[in-house]
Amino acid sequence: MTDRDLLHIPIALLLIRHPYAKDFFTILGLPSTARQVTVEAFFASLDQDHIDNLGLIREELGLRLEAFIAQMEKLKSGKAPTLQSITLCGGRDKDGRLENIRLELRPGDVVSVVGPTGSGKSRLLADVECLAQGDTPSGRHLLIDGQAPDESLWLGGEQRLVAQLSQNMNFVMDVSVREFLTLHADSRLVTDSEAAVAQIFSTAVLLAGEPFTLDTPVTALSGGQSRALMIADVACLSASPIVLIDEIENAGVDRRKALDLLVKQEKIVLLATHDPLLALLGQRRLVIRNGGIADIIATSDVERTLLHKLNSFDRKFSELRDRVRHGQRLNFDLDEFLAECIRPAGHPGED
């Protein structure tokens, strides 16, 4: 259907054939009285001033009906924005010193992002979100598929390419878990969002580790809680591509589970940290000096042995983190803790 075909029709009849569309018209203050009316004649009927406090043109509020239909029905038929690479042209650092790296990645890549506290990890990060070209203060460029994005890379909602988790996480919507979940869900037309929910619920408190319900309003989560809820929610019901998280070792959440959880999802994932168990997953890791990206380091496969054991070492003290906020008390030998815990590895019961 056309821009002008759309004009010609009662919106009524446009509502039965796209009910989403009520959406576009509730935003423009469409009354109940005007739903037998042409969709030409109710835009011409809008008061001037009303649609220049929307940020409107009139002469264009056809072509916006007819893309975010075209949107809508894009996101229904479930197809998500797909690319096949994207490339990270270098920028300079604080001082102005040029990094000179052309970094491409793809689709089931993980990229650690490493350096002090300020020294430009979350800049790193926010530039990739915003699809930069130029115009942040790093001057650097993104490429999708060895090409400047296209404008429509930029609408948001569910056909965006990227999705961010950061540091913080605050909710300001007064509703419960499930409510806020089925929203969602709805928004994205799943067909059977009561799953979709049960499903990104089961797999937060997996990662939180910290039990809460349903019904618990979203204002009343712990901040690990939170986190837990927004990444099982990109898991498992999020169609963007790429994925940037900030600091995940900070939230509180079963952050091995979490990283697991969206790369089995074949996303590009680029992860700002400072625990070396996460930087060392990544193929590579981003090493950041003021403002700049100094070095791009292959993780190797001695480190990756050395991974296997500090896993281990891990686990250990995790446990011992458990018992010790469940009010236990700690009785054993150090000793034999350490040589437990750094144990060769194929020692039976080793993963």
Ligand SMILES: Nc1ncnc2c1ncn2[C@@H]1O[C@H](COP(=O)(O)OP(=O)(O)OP(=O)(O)O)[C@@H](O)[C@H]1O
The other form holds:
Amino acid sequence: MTDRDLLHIPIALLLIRHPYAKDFFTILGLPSTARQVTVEAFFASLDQDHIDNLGLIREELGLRLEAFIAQMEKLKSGKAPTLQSITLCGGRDKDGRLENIRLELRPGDVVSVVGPTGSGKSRLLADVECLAQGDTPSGRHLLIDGQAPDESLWLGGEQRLVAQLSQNMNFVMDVSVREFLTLHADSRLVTDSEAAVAQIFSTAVLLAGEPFTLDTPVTALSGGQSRALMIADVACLSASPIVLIDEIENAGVDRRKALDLLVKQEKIVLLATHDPLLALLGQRRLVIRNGGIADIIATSDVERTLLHKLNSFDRKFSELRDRVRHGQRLNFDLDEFLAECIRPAGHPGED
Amino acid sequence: MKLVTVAGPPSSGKTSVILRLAEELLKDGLSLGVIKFDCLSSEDEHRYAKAAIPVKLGLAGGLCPDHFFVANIEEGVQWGRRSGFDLLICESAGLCNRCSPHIREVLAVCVVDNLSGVHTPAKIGPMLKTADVVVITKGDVVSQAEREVFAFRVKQVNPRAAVMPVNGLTGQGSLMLQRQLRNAPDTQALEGVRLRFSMPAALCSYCLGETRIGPDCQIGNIKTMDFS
Ligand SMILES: Nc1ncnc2c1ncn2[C@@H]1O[C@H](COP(=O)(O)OP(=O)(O)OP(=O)(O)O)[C@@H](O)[C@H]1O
Ligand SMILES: Nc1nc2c(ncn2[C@@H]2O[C@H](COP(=O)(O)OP(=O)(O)O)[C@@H](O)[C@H]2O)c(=O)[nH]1
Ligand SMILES: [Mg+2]
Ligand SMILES: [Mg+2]
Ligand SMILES: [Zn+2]
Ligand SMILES: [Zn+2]
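Mind sharing the form predicted together with this ligand? What's above is the form predicted on its own.
The complete assembly is shown below, putting the previous chain first.
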């Protein structure tokens, strides 16, 4: 169908061919009750005052509708923009010393970013976010699939490369979990939004410690529940192939499961953190010093075993927190309390 | 000289975005100036001056700032040329949602923020609908889903615009906007050039026929009383 034809078909037919075009009429505040007339006749019949008040120009309505449909088709067929890899080419640290690094990341890679406060972790994430081309303070370059990024696709803001999670992010919409997820699914032009909502919800409940319902207002969720919902939503609905996580707190989210979920959805995950337990969840970690990547450390088997043990300490601490929270007094023997963490795994009771 | 009109609801982040952008452009040796159109008073003048950016403030008083803008912009352009700017940015808060300072053949930027809610894009008039570039701020405080829904709603209202998130505090994302500015057309004079959309002879939402009472419906030059 050519663009011209669009104007000469009845509205009813247009809505069958392009169901989402209904939004064009509602969002622009145009009543689309006259469904049997052609689009062109409908535009011609609109009251001039009405069009003026909407900030529209009659002659441009047809062009607007065409652009609207083109944009929606792009979003629909564009599904997830795919990429095989991104490559981070080193720039300079804060003293101008060369970084000398070329780091390739592929879908399913989880890389943590560690370093003291002010060392440049967030800068590194920002470089990825804006697809730095030597034009940020660090002078880093990013390649997509080994090449300089396609200007029109990635740099024009047409496709979003990254989804972001950080602890400053909150829900500000006053809607229930169900409405919230439905809004997001609709904006992604998902055909079966009910199924998508159900899937994300069950995933989120799995990640969160305490359960919540589809009717809970999003603003009433606890910190952990919010984070769990955000992670499940980003993993399942966001089209962006890269997920940047900056300082996500230890707020009752099963972080191991959360990362596994992102990996399963073929995301590239970069995770800036001060928390050793979180840092060790990455397959590699970038050590940032004075604005530059000073080292890349692959998580060793020793560290993975350690992580397992450290997690049991972490659980003990949660237990402690819960006891105090619930008004209990602490009168136990510390060595005994921690004993199961220190004893070698799989040999309970061994002395 | 390149001219850019930056419009958007009050406190959407226009000044912040312009300042972040200016930091980068000044580093590259570009010279730029700002004209700020506002109603009664504006702190923005000092913010620009503090960043060593030449600024002219135009106070509209009882007029809609956008009406005031059209009557003064040609002189403003001549000021910019005399000053030898590479880039002249006009910031205005389109208070009545019905006016828009955007001019044909001049890069038109609209700044809206994620906190204003997903229904806002549909409510903003020609200043959003006719913009070439829509900048969305305050993404740092809302969830990824809300950012995506908001951007989607903007694209529905203005499918032709380039839509880009920019953080007005850190400048994250302003690189994309910079690239747009560098490609903006040149403007020597505006005489005879047309506005993208006509302006009504009105100052506030009630002049425009609003009949409902309540803060959500009061847009424009509104004074509130102190009942405390
Ligand atoms: N390579 C670099 N060259 C120049 N400036 C840099 C470089 N890397 C980082 N910076 C600057 O250093 C400052 C601090 O960096 P950043 O905010 O990224 O630190 P951080 O590691 O995230 O700290 P925190 O742990 O407190 O969040 C920022 O202004 C950043 O732009
Ligand atoms: N969190 C956050 N705050 C912002 C952002 N952009 C602007 N602000 C804040 O929003 C407020 C209004 O910004 P300002 O630039 O004065 O808006 P203007 O009236 O449109 O010029 C200020 O307090 C800014 O610091 C952003 O991206 N994130
Ligand atoms: Mg940081
Ligand atoms: Mg301002
Ligand atoms: Zn006005
Ligand atoms: Zn009035």
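Positions refer to the first chain, counted from 1. In this text, the rigid core denotes the largest set of C-alpha atoms whose superposition between the two forms falls within 1.5 Å. If you're wondering where the values come from, they're calculated on a predicted model, not measured in any experiment.
Ile293 C-alpha shift between these two forms of 2 Å or more, rigid core reference | Shift of 2 Å or more: no.
Determine whether the C-alpha of Ile57 shifts by 2 Å or more between these two forms once the rigid core is superposed.
-> Shift of 2 Å or more: yes.
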